[in-house]
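The form predicted in complex with the RNA is given below as one chain in structure tokens.
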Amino acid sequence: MQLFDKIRTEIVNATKRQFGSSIEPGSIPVGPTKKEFEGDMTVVIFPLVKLLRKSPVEIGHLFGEHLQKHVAAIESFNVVQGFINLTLTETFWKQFLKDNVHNDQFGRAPKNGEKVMIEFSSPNTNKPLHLGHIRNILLGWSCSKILECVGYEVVKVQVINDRGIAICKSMLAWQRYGNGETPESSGKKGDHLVGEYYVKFEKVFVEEYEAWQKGEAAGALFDERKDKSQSRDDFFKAYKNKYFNEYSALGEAAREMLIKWENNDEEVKSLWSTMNGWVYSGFDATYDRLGVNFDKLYYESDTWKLGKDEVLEGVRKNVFFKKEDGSIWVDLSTLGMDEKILLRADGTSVYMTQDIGTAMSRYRDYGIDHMVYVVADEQNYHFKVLFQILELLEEPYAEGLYHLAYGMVDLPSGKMKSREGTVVDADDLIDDVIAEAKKVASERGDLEGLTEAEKDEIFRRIGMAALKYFILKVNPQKRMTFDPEASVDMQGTTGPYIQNAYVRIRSIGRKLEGAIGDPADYEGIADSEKTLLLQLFLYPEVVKKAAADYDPSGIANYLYDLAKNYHRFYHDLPILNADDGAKSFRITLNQLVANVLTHGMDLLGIEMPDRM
């Protein structure tokens, strides 16, 4: 903000003139005073103590003065300690609310030219999406929105795993059990319809590794295992995987149907393109609720060939190496990481192939200058050798790349098991939270002469809230609880809280009858109102720093605050009844702060009600 690099400067200033010292203007902090003084800004002044030699208290009035006399948005000044609080001038606050109130710009930076792609929610076409995918795909779409306010150009991608045996299992058990089952003629959800039967296959599946457990060969199997303390149940746990690729018939039909897929067998194919178009029109649906769009998708069957040619380049620049067997592989044990492979003995490629492959093609199509890839943290160790990677072939982008790694959803119960059914469906989450804003909305609203329409649209607006906000406001590197109980509630520290505090807003807006005098003319602001000036004044630096973050949580956790406040300054003083100095004041700070909440909301792709 300008005025705390203006104080920084006279900081700086004031050491050189009266001390002969040079300092970094960054390394003094300046920032809000607490509200146990007195006083708006405060200036830190231990680091210059040693450098000066003298006492805090004494370089604290020193500057205190030096800062008085040039920069006149400063009134007065104390000290306490180390701490020089500053006391700004009314009319510096007056004249800040005048200037923005009506500036479209403010907590927005200028355009930078520079162009970042951010990749996120990245689902797989046999399986709805789920809690986990919620929580990608909100920090993905409103870190994108934050790029997009401090000047980035943005395009937003989502890759999806549409090949694979994942969905060949979803096939193969649709082909055996489906009996035709359409969407059109089950009345179901197409990305729900391909779920179950992805659920199929695994019940199946267990019966039949189940049955086989039973048998000489897996008993025989069992004598000969190494480590004897090891249970029979644990045992066969362990290898269900190995008898999925070795001894299972379905495991081996699922895989047929796969190698039927890379050969492009039209049957196979025609089969895969409907049912991913059913998980499509699922996604779709849900995409639409969330309220999130992508400019571009990147589908795997697309682009799993990619990243051959370039391993086989990166060879031939010694990047890369050849073992004897003819797979070619990355040394990274000079910096700490192990060796990787890139591709098999057989010329086929791996995850890791593929994602350097699309890295460089997106390069190619977009030049990008920054690469955001919003993944779980379990992915870590992939992205820190795939961005090593990138740097060795001396990509041009390669210092852009970012992992926006977020910790995983636990539910109070525990991990979400998808094996276990305790996995949270992405619809049905967005169907309780709107159905419980209802519920309360319809005892608690004030929602008198509106119709059946829209009501239902300020339901959908409280309940989306409530869920957006439950998981926005938690810092995405760590893990979450999500407790279904409490991110249903709209009292404290929700989205519907912040939302109410806009339409208290809106409601004296709707009974203001004429028009207001100039603000200015206000004298004796109350400690309510500057709180809430104060806060106003910080919120481009809020916006500024979730970007350089990548973190939505400080604008969240932001707008509580303001909203707390507005309450506050709401209860403690009347607006429309008051005298017309006040009232001018008051209700223009009142329009300041609803455009101050609605931006920051739809930062976090929350939307306001007018009523509710």
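Residue numbers count along the first chain shown, from 1. Think of the rigid core as the biggest set of C-alphas that the two forms share within 1.5 Å after superposition. Owing to the predicted nature of the structure, the values given are computational and were not obtained by experimental measurement. First, how it differs from the form predicted on its own.
A displacement of 2 angstroms or greater separates the C-alpha positions of residue 483 between the two forms, with the rigid core held in common.
Once both forms are fitted on their core, the CA shift for residue 597 between the two forms remains under 2 Å. The Cα shift for residue 78 between the two forms, taken after rigid core superposition, is 2 angstroms or larger.
Having seen the form predicted in complex with the RNA, the form predicted on its own:
So it's only the chain below, everything else dropped.
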């Protein structure tokens, strides 16, 4: 922002001229003045005290006088301890409003010549998208829009996990219990249908496991347990995976199916292709409802072997090492981590192998400078290791890797579990928030004269705003609980509350008659107007920080504060009934608020309705 840069530059100049010292402009904090102090902008001068060897107050007055003399926008200043509080002129604020009300680039930065890839969603094809996926998808999509806004060329991708034992579980259950059921014959969405068979497999497996626990083999294993204090329930809960791999008939059948898939068995591959096709159609429909899309899809069935040659090359370069059994590892112990397997003794790959190959393939495909992985924080260590391996391999993009880790999403009723069928499907959740939006909007009775189709579109926009905003307003690193009913509260920190501010402005615009005058003719900017102007002025900085932090919540919470201050302004001051000078200024201010609300909500993937 030009004013911030001008203030920093003048402080650098004054420091050199008066003290003969050099400082970096970026070391000078400049931001909005806190509400309890007089002023618009505040310069923090504590970092300069040690360098200049003068008291904060003395430095403050020296720099305050210099800024007032050399920066035309500054009307006055006051010094409070280590802070210079600057008051800007009315002329500056009126010119800011006039310059930006029709500036469609306000909040955007020019192209920076760098390319960033964002991987998000990346679901498994054994179940539909659920609430946890929604947080992932919304974070990835919003970050892609924010990064594009600050000048990056953005490539949006996902890796679809379309192979493995979990997919075989769904296939086996359908094969045994499906009786030829299809999405067409059942009227069910394809991903929902396949997900039902994943749950069916788990149900049958649990029944098998419970029956086995009553037998002699299970009893003998329990009697031979090392920890004699361990209860029977705790022992068999911990033993479940081992049973699946060593004793279970269902587990053996699923493993055999996976082996057949890896050996390109025609029948298994045909079933796999058919069922995955059902799931892809279902995913596409959900993505369409969420308003997201991808530039390229990567499939695990293609990428699972990609890294093998690169790992073998790493052995030849002595980056990796081979153990006596033939397995290949990387030793990261000197970096505070441990040894990590990259290829099994039989030559088969692991997830890390796949991710190495996929990263290299993406660089070859797009020549990216940065790569962002949107993946739950359960995988923090995996990505720490992956990034270190790519750095050891001297990949040109290694320094531009980032793991956007996010916390899990719970419901008021507790944690979700896919295998037990206790997840909330994304489609069901979307239906719920739209239904809740319809209920709330219908009770307000503000949609008279609209067709049913027009009303449904408004309900959809309100519902999707409720869902998206409620999730994106939370810092990604925090675990959160999603409450559908609270998300549509018109008086809460919600998307519909922000939409309501925009709808108010649109309503005023519909009542406006004739052209408005020049906002520069207005004298005596009121406090609630100044509050809005200052917030609007800060918007580009808010977007930059959100991009730097990969955190849409900064924009989400900014928009709520802007809407809240707009509602206060709307109640405090007349707009259409004001005198000509005030009316022109406030109508113009209205429009810039509407522009920023629309632009900011779009960065969150949220559409605005004209009525509510």
